[in-house]
Every structure is written in structure tokens, then in C-alpha cells.
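Starting off, we have a lone chain in the form predicted alone, written out as C-alpha cells.
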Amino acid sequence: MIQPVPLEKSPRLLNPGPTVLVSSAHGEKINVMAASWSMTLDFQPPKVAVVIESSSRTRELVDASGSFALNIPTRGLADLVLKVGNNSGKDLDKFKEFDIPYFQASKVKAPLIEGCVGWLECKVIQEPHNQKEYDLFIGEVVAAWADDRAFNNGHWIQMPKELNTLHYIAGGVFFVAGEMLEVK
């Protein structure tokens, strides 16, 4: 049976991909936030879009640095995704509070979160109207990394269960990527 969907819930029908952790840095400050609204925009050069709420610490750091990283967490990081998504970097240092292991990106200052299956280092493409009006940031991917047990030769592959990506639904509920279906 087909049922109506309230308009405020309709974006959930199109969630295009995995939940990401948006990390950022400026000066000595670092932060991370969870985001479900991210997507690929272009292939050459590669571009992504992500919504970064205007009052967040991440937004302050991205505005100041002109860069960010998208980290693609695994099912094992679901608890961390909720913690960083439900707490403000203005109130606490999430990296210290939640003991988040990370390593340094190669082209941007943002930290890359350990335990993820993919990382995209991005330079902001300035679109002031979109950033102010919609909290929408476009980033050019300047470096990308992946765990070869999940992504190899430019494609997602059947991965061990512990590396499955998270897809946020609402209220602390995720779908987890699973079985690969190949159609020829």
C-alpha cells in the first residue's frame, strides 16, 4: 500500500549515501560532526556537497580554514557517530571527551578519523549564497583514501561485515550496507 509521507520527512527517502563524519581544523582547534546530508556532485574535478549547520563549531572551523574532510564510518563506529552528532563542539572537545583516534590529512588540516573505510579531503569552493542561505558547502576533493578491504580499484567491493557503512534513518536508527548484488 502506498502512503503519504509528511514533507518534512521526505528528504529521508532520497538519502543518497552513507552517513559521514565531517572533520575540520583551524589553528589548534579541531572538531568533528555527523552528517547524513552529503553527496557527490561532479567527477572531474571531483566535488561533493555537505550541509554544515551555521551555528556549529565545525562551521566556524570550515569557514576559517576553507577546508574539511568527509570520513565514512563503519558499523563499529555507530556509537561514536551518535555521540558526535548529539553533542556540540562548542560545549566540549569531542576528540578528548570521546577519545577519538585520528591521523593527519595529507592536503588539508582536518583530522581523519581512524576506523573509517573512506576519507575525502576537501577544499571549499566558495558559494556564499548557498552557504549562508542553505548551509550547503561544496568541496573539491583534493585527496581521497580508502580501506582496500572495502573499496578497491575504484569500486566498492563485498566487504567484511565489520566494515559495512552506516546510513542514518532517524532517532538513533541506522541501516547498514550489506550484501552486494551484481546485475549484468
Second form
Protein chains: 2
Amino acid sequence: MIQPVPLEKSPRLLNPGPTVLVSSAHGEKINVMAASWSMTLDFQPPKVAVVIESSSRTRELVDASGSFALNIPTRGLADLVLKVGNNSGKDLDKFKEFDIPYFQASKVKAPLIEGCVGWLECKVIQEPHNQKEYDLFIGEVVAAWADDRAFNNGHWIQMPKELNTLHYIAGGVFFVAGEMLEVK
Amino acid sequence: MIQPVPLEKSPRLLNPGPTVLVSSAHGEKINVMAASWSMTLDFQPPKVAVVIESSSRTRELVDASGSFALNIPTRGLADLVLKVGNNSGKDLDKFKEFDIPYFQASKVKAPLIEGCVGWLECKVIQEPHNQKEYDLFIGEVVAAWADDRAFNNGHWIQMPKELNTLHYIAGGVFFVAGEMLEVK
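So the form predicted alone is up there; where is the form predicted together with another copy of the chain?
Then the entire complex follows, led off by the chain already shown.
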């Protein structure tokens, strides 16, 4: 059910503004954090922007590897999103501690989290000023994937309720986006 | 029903990733465009990031005024969001053509669009490289407002259905975010 997404359609995965999981890897270390501060930056070539705090383990791994992945979690992963958001990879191995299943990406080393509906593999475009001043990372999307029950033929579609995306509010609370509205 | 939002809570307005209307003004000219590419960048001081295409009328007005506002539209404004997204302020006066009601902001000249549930008044932090290379604008939030039926006491709350926010997919299609999910 996981299908490749053409690169030129990949920014659409982030258009609705879902909360994402940022995964990263370097050497033997892997990590994942939650982020509500991400967005598409461009279609051609596809680029994304995401805020990665300077003191985080993710930052170390992204700095060292020059890459990361954005994973788009579903309603069913809300508990996991909160756990990886509330804990630091400096204190524990989140993948072991929370028993997070993942699979290999195609173009970067960052693990892709199972149960998500979209995945963007990204290589960092080095912008040291943005990184230092704003914790802002810009990535070029080099591969993308989607669960075809939620995103097919380059479009989000009406997905089964359990695949609805999460949109972070604060604390342990999210909006869930499921209903589709079409303007004629 | 429109209440001021404390600046330190204002980034939460964008946390769920709603589609926004970017309004701007300079001299006698006002304009508004739709954007699904925006995000919070920081809490303290509160900052946002938004992509404003170089050939747009909005870009001219933001460049000239050094400010803009982000307006968070609701389900009821989906038709308007599409109209202002599909037309250029270079071709027509969108406020007149689409009869868009608005009110005055407190700290910037950009008009605030009636019927929205949140408003962020922003002053541009000049980052010429980002603007030129990525059409990326960073703004400091200098005032913020919310409809207290949707966002109260610094939190999004369960709002009436007609105030649900929009999350752009593509074409004329949006996800609507309404259902709240709390992880215990």
C-alpha cells in the first residue's frame, strides 16, 4: 500500500499542515522527534522547512548526516507523537523505549516510521545563518512515499478515519483533519 | 467576541497548520492572498514564516511596508480563500471585487479579514537572502487576536462547526479540522 510519490507532487503531503515526526540517523544512532513547525517551501525542486531546536539529539544527527525525514502520523499514532515529543533522545533511545517500528528510507539514512501515511526524505540545504539564528532547516525532498489509502495519484483522498492526520494544538491535544470540503 | 491574544501564546494559532490569508497594505493599496505555506518559527519573541511569491502584488506591498497580517479563515470562507488564491491583486482589487469585509489592525496597516478566527499582525524581520532565494519571509508577531468561540485563554477550543479551520489540499479541496483528540 506504500507507493512512491512523484517528487513534484511531494510538497502536497505537507500542504494541509499536519504535525510531523522528524526522524534522523548518523552512524549507529537513530532518533525521532515531533514537530508542528514545518511547511512546504517550494515545488520545483521540492523543498521543505522545519524547526529543529539547537539542544536536541535530532539536531546533532541532522547536523552530522545532512539529512532527515518527515513522517506524517495518523490519529492512531497520537500517543506516540506525544511520547516522542515529551522525551529527549539524549535521555533514552526512543525507538527501543517506545518500541517504534520503522523501515529503511531509499535515499537517506533516517528511519521511516511505520503507521504513518506520508514520508518525505530530505537532504539539508546548508543555510548556516538560518540554522543558527532561527533553528530553521531547509531540506530538498529527494524521495517521497505515501499510503495509497490516504494519498493517491498526487492527491490527498478521503481516507479511512483511522488514517486521519494530526494537527497539534498544545499539551496532549490535537485537531484531527478528516472531512474533505470541495469548493465548486 | 474578538479578544487580544497574549503575544507568547500567539504562535499556537498556527500550530495546527491552518491555511491562512496573507493581507498587506501600503499607501492606498491593500491586498490579500491565500497561503498554505506558513508556520510558527519561535515562541519568544513570537515569529512566523511564510512564503510570498516574488511576482505577487502581496510581495510588493510587504516589501514596501515591512509588514503583513496572517488571517486564519474558517469553513465558511472556503470560497473566498479559493477566489483570492486564484486571482492576482495585479489584475483586480480583490477587496472590491469580492466585497471582502475587514477591520483595522492595531500595529500594522494590513487589513484584518472579517469572519476569520485568528489574526497575527507581523513586522518583517529583514532577511534578504531568504526573501530572494526562497521567497521566504520571517515576521515577528507584534499583536494577535482571536475569536473566543474558537481560541480562548491561549488555547484552541472545541469550536462551533462553522468556525472549523481549513487545511489546503490542492485545487478547490481542503481538509476541515474540527474534531479534537486528547491524549491522556
